[in-house]
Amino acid sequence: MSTDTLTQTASPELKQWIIEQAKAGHAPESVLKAMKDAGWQEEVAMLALEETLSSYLAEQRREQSLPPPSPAPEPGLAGSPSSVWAGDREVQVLLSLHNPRVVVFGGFLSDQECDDLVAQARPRLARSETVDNQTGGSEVNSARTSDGMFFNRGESELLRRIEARIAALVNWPVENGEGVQVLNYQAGAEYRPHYDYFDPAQPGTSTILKRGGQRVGTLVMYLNTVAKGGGTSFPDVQLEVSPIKGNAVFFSYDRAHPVSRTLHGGAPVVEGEKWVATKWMRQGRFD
C-alpha cells in the first residue's frame, strides 16, 4: 500500500487491500491506523474504508442469501476450439461468454432440418402462452406476441436426431429435456426480456417443478434468417445474437436467481418474419 499525499484517491488497489484486511479478520480501527501510518489523510482513509467495507458486506449478505448452485448443461469447450463434434455433425463455436454462460453455435441445424421443422410445426401453431406463476398453468401474455406449438419429445425421426445432437453438444441427458417448442414471430412481434427458470417465490412453481425440477439451460435454434430485427438480446451484458438460419444460442443458469445474468428477450421483428425452435433442459428427467 502506497500513497501520494498531494492527490489522494481511493484506487482499486487500495480497495482490494482493505477487503483483504477484512478477510484476514483485522478490525476497521486497525486498518484505518495502518492507512494513516502509511500517509493517507484521515478523511480520505475513513471514506475509502466505509465505502469499501459497506460494499463488501452487502456482497457477502447477497451471496449468503443466494440459492445453492446446481449442475447445469455445459458444452465441452476446453482449449477454446473453433468447432465441436455434436454426435452427428461438426458445429462451429462463434462466441463464448462465461458470465453469463452464453455460447453461439454456427451450423447447428442444416437448411433442410430448419425447413422440415417449420413445415411440421406450421399446421399446429396457436397464440403463444407463458407460465402462470400463480397456478403453474399457462396463459396468454402481452409480453409474448408470437404463435407457437410444442412437439412431444422424440415424436419424429427429425426430433429424435436434433434432441440427440443437443444432448451430445451440451452434455445433458435427452430425457432431461422438454419437448421442442417452435415459435413464429411476424413483423412487430417480440418477447420482452425475461428469465427461463421458474421463480421459486411464486406459488405455482412447486407444481411445475414436480416434472423434472428446475430449468437449468436453454438452446434457441434459428430456423430462418430474419431480414431486420428479431435478435436474441441479453440486456445484462448488452449482447444481441443475430437470428441466422441454422445457428443456435445456448445459455445456462445454475441458480434460479438474477445473479445468473440470463435475462433475455426476443427483439421485435422489423422486417420479414422469424422462426425459432427452443429446447429447455431440466435438472432431472422430464416426463
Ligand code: PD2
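For clarity, a rigid core is taken as the largest C-alpha set superposing within 1.5 Å between two forms. The structure presented is a predicted model; accordingly, all values stated were derived computationally and were not measured. Numbering follows the first chain given and starts at 1. What changes on going to the form predicted together with the named molecule:
Once the cores line up, the CA of residue 24 ends up 2 angstroms or more apart between the two forms.
Relative to the superposed core, residue 277 shifts its CA atom by less than 2 Å between the two forms.
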Second form
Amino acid sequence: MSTDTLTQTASPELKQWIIEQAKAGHAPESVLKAMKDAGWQEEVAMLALEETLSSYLAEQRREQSLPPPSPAPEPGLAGSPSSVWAGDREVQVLLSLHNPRVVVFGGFLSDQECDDLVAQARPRLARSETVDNQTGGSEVNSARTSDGMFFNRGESELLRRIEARIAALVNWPVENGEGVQVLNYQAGAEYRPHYDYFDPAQPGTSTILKRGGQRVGTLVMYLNTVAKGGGTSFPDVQLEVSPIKGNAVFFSYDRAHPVSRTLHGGAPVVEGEKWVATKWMRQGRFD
Ligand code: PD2
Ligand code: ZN
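Could you output the structure for the form predicted together with the named molecule, given that the previous block was the form predicted alone?
Everything in the complex follows now, all chains and molecules, and the chain you saw is the first one.
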C-alpha cells in the first residue's frame, strides 16, 4: 500500500487496494488499522474508506441490475483495415465507434442489388407495423410513418446472396437472422428513436423471445441516396449516418438495456424519398 501522507487523499492505487481487501473478506476495521499503521490519520482514513467502499458498492448494484452480456455479431476489424472481405465482395469501413458499437460500411450493396431489392419489395409494401409490446403481435404506430414489407429469409437468389454477405461481414450465422425488411419513407416520414431489442419489462417479450431469443445486432442498408434528411441518428452520441445508396450502418447491443447506447432513429426525409433494407440478428436460430 502506498499513502500520500502529505495531502492524505486516496490515490487510485489505494482505492484499488481497499476494494481488494473488501473482496478478500477483510473487515473494514482491520483495513482501517492497516491504513493507520501506514501513517494515515484515523479520520482521513475513515473518510477514504467510506467513500471508496460506497462508490464500489453502488457500481456493483448498477452492474447487478443489468442483464448479463450476450455474444453479439462483430465485424473483423482488428488492425483497423480500410476495407474488409465479405465473402463475395470487398466492403469499405467508413467509421467505427466502440461505445455504442456502430460501424458504417461503404459499398456493401451494388447499385444493381439496391435497385433489384426495391423492385422486388415495391409491390409488397404496406403501412409499417411495429411490435406490440403488450401482446407480442404487431400494430400500426405513428412513431413510424414509412411503408414496409418483410422478405422471407433466403426467398430469392438475391436475398441468399445478401444474407450470406451479411453473415460473412459480421461473423453471425445466416440462421440467426430475421427476414430482411424493406422500408420506404416519403418526404416528411420518419422513424422516431427507439431500441431494436425487445424490452425485457414488457409482457409480450417472453413470447417474442421463444423464437430465436433477443435481437443482438442490426444492419440498415441504404437502397437509394436521399437528397436531404433521412439519416440514421444515434442521439446518445449525436451521430448521424447519411443515407447513401449501397452503404450500410451496423450496430450491436450485447445487453437489452439502454447502457448499450443504441437508441437510434430515422430522421425525417426532407427532400426526395428513402428506401432501406434492415437485417436484424438474433441470439439463436430464427426458424
Ligand atoms: O431507416 C432508418 O434509418 C432506420 C432507423 C432506425 C431503420 C431502423 N431503425 C430499423 O429498421 O430498425
Ligand atoms: Zn431500428
